[in-house]
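Here's a solo chain for you in structure tokens, the form predicted alone.
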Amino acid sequence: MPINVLHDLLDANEHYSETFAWGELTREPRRGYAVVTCMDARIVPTQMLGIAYGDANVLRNAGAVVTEDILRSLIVSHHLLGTNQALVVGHTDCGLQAFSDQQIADRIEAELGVSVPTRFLAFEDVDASVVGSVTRIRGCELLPRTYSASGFVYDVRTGRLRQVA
């Protein structure tokens, strides 16, 4: 990281530590839910949904896609921090739908010009991969029936919500 980044981290570290008020909250959210989102700059999930400090677990990786990672998280979410519901929260202009699997690992083997297994998980189509993340999560052997999951698409040019699961 070059030394004026992480300067300026934590600089803003430093003025934030100064006012910071949430050192009382419990791990469990206050919410009793899980947002699985995509890692995009664009999602501000506290401004997106409403939600403060320790309303809710919020979960990112590229694409909003619930992987085995999401998965163990939102497992864990449930059974010892007491969430009972996920919310997926896809996106419109999502880089892992502007690029396939292939393009993304031809890139980056180009860029490295080392074997990149093509394994991104890209999609074509932002509601379906949604509706998908939401099945798996559905369909999860280790969360209960009572478990619940929705999903939606957020739209980065208008800021709404679509409900599509």
Second form
Number of protein chains: 2
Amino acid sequence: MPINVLHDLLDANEHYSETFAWGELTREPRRGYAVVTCMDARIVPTQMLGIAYGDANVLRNAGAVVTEDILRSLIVSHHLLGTNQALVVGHTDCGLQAFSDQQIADRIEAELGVSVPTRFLAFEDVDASVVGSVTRIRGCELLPRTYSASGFVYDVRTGRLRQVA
Amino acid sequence: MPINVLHDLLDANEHYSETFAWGELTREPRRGYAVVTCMDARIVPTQMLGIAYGDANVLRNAGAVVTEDILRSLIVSHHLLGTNQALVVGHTDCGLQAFSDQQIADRIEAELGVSVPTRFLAFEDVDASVVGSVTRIRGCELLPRTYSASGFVYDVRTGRLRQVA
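Write the structure block of the form predicted together with a further copy of the same chain for the protein whose form predicted alone appears above.
Everything in the complex follows now, all chains and molecules, and the chain you saw is the first one.
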């Protein structure tokens, strides 16, 4: 890792730890919910949703797609940490909506000269993608019937959420 | 989802969007790095590492374990969004260190009465888990040789990072 970025991050952590005031919190989210959203650099979940320290589990991957790994994490979040609800938050201008799986594979092959078996979970319609993700959570047999899920699309231009599921 | 939590989150978003000032950012992280960390409620990546708006892709799952889904996300982050480095940040007092896969399976079976085929990726040693995750990134053939990865353990009692890879 280039020294400048790593140095800056560790320097920021040094300052952070000097006034750190959250050492007494336990691992169970105080408000009992989980958020699944995208890795996008323009999403700051704490600010987007007003999440306070220790309130919620936050899960993020490319696309806010509910994969097997996200389901594993939600199952752990419920059964070990007591969460009972999830919000899935996709967003406008997502890289996985702008490019298709084939276009991503072509880019990788052009840069690295390797053939690409992986699927990248690109989607054409963010609303439909979020609805599909919420449906997968609702159908997960390792979560109880009382577990609830809802879905939203975040507009990166306005900062506003719109409910879609 | 219980109305009180959802109401509070949407109310917070309403206030947030009223003064939203980041609508001009593009999807490419400005500082070209990604962070992989745990969903734990006590981790706030922006504060832990001083990440500014639009700087970095942030990926989170149960345990900060680099799974196939995390690799998919890092590959998308590099090839579509231009990131060239990743930090993996595990943490002390993680639920996946406190419980074994078998204990998690037993809890689920006790609550839901279903048998559990899923593996939960519990680990015994957080340092070794982070080192393993960094090794998986370094060995990923869909990332270039110039891509760099480093690993840290975050102490939830002190707010401090310790480098392990």
